[in-house]
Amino acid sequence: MSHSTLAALATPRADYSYAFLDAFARRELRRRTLKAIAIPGYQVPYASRELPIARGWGTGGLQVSLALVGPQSVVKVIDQGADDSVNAANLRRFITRMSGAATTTDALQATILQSRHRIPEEILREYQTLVLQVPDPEPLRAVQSDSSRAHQMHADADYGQMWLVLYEQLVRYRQYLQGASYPSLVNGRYVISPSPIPRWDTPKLHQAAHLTLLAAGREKRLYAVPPYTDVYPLEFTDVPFQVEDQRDWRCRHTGVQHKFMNELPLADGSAGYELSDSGYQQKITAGTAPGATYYDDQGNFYHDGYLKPPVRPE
């Protein structure tokens, strides 16, 4: 007859559940994510949990990443394109500590990419999931402050006020003023706010091979752009959508052009420019051949066999 101690019979001590979230939270987030994928662009409510970071610092994206991550995952976290910013470094360290997943700065090696306000320059692939942090998921906020009425407008596909705002911008200023979070129509049905990504990144969502998940922790909403889904920025037929005009900008470190740049003030009062995507810049600096990019060396938008010059202001 064997004798067992109480310690041997007890389950091993676990200070936290795997990937921090408890099983109920992970199950709920995965179910909500499946619903968001099934209805592209639809804002799905979820119970946003408390995390060891304050809401407004990426809790929505972090919860989605924690619900998806596994021991075999490879995680990349960027903030405004940079891997080494304080917020990106803290989130990356937390995810890998709680899950044991590997991390990388190479956009093409990652299976889960969590990003604040940027989509990498290199074309993402089918096996990858892009998680975008979203401060305000409601594109109708500027025209309808009542969330109940905004939800009804989405249900009715009533986006007339959005078109009116764009029309007024063209009448007054002869150009679209919306910078980041440019409203876009997903799958011909729902208008979304595609996170505060620059207009430069908005075309990257159209017919993308990867899955894009957008989550807002404070607003308790998540929505998705499934792979190979149509995403069109709102535009009038005679006034096409325009990306940022950076045609003459050149990275001061690599000499690269036609990639999204950060503008930096210099000591002499002039401005310098550097690549926003730090992982892409590292590859060029190290002499490693980067993957195919959404914009070619002439500034044409290229994606999945689709070549189109990006519309720029004259």
Second form
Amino acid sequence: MSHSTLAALATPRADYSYAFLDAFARRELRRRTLKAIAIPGYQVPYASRELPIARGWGTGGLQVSLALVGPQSVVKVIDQGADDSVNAANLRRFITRMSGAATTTDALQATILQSRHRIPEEILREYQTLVLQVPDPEPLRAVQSDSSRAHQMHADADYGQMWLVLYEQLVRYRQYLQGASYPSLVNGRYVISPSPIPRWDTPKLHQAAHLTLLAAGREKRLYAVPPYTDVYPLEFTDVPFQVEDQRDWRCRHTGVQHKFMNELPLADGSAGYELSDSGYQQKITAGTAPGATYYDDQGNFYHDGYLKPPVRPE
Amino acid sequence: MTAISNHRFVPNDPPRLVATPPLLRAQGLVKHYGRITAVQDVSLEVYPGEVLGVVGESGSGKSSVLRLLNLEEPADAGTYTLELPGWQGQNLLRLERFQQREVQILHIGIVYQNPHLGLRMRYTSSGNVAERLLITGERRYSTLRAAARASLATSEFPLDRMDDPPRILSGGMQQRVQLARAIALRPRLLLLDEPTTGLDVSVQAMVLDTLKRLQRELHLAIVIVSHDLGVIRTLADRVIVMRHGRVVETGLTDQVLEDPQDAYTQQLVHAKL
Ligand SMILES: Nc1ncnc2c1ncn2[C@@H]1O[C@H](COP(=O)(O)OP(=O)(O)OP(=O)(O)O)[C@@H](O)[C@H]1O
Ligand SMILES: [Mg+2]
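Having seen the form predicted alone, can you show the form predicted in complex with its partner chain?
Shown next: the complete complex, the earlier chain at its head.
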């Protein structure tokens, strides 16, 4: 009489499943990802899997990260710039527990960076992949609620209405209003919503050395900005796009300027500022030299001439 | 009847007609909506600088013809050509969607009776006009402003209202915004579907004056649909009369309106007298 346990009878999980996804799901996600890379900015539909977290909490990014991750990977998870928020910690723990990958808070150590709402301040490198969580992938949503019509508009590169929205903003407010998710043209062809990153981060996608993958779990779409691809925010040639003006803001912990800051209400009623990128702040506090940053200490962007001085239209 | 009294008979100039080919040539147009035949074997020609009137009772297919000419809907049969550089001799009805869109945007302007069909009511009036240039890739804000201002001025729209949304404008002003939008890219063909119906008589007269002036200055070919024979008399060089989706009579405006041959046209003309 043999003493076979249930576990002994079952096929070992590792044979067909790794990092939570089964082989079929992984293969599908990777194929979709390749397609997205092949057609920069094009939204590729994919079969969004159920995960043990709710849709809307980064499931799109998580699926892409799980499809990419391997035991040698080093993973950093960012939520609004911070590594230590409950949400980021949860995702990080899940990815590493399922894959055996290492984790880091150092942006330059990571091979996979999954992020919500931010791109790190340090210039990412060719060996890195940035996975952005996307709540709504459709930049045309505001002007076209019918998604099959929007699909056709992308096919025709019919973005007149998006430009019209900018025209209207300039007529009424003499400046572009959109804050986060600033619509941007990828590779001269598709307009994307770059996920709700601040305008400050949008230029970082332009001619970037790293690969950016953007994935929406609820909407079941993913798209990509491959390395060294043109990304331009929609702007009229005579009224340039502007990033957030935080020139006078100084981090109260590190004294750093010209990086993206969070505004904090202080006890005395005044406002204080601190670096939004907590990994970057950690390095400075620890006295470790950070890597080169997209914006230098004078606030100049690393691609000369990409950002232009403000113009107030008549 | 309308208040337009300065009717001027514009004779068709035979040498010109012989020398120039028609800008628009449509043959055997057919359009069904389910079991309804809206357009049945309609053929028409319009020469550069000519105004063709389309009259007929409600439901006779006038708007449907205009939608086909504007490449808004697929036709079930027929050929449609425009004498435009690069597009000569091509049946526009058989083009790819993106090609149709190009022809439509660059060369055809349309004004609808219902401004909701032709305008974005919540955007600025100038934006409604500028959108035409945005679609063709204009990316200078100052150029867009200037072009919108120029087109609105040409259609005699009060420029101090140019950044008001059409939603809060009068009917006459809304039609002028539609007109400015239609001519923003200087098309060769202008389609007007009851452009003055619903406006009060004096406003209607002013809009008609603008249309006449524009037609002269821009040398547009115009197809105008109207119930109102007075409007047709004022603007059109030639007329086609439609009934049940077919053309029942065609000829010079004065001929058709003064001396109709077809029994139905006789009824129509006499009913309006
Ligand atoms: N989208 C549509 N779907 C179904 N039937 C339609 C549609 N558009 C028009 N029709 C039908 O086609 C016929 C012709 O309509 P059309 O609107 O062209 O007439 P019209 O001559 O412009 O009339 P009116 O003078 O009332 O504007 C009508 O019987 C109409 O009901
Ligand atoms: Mg009609």
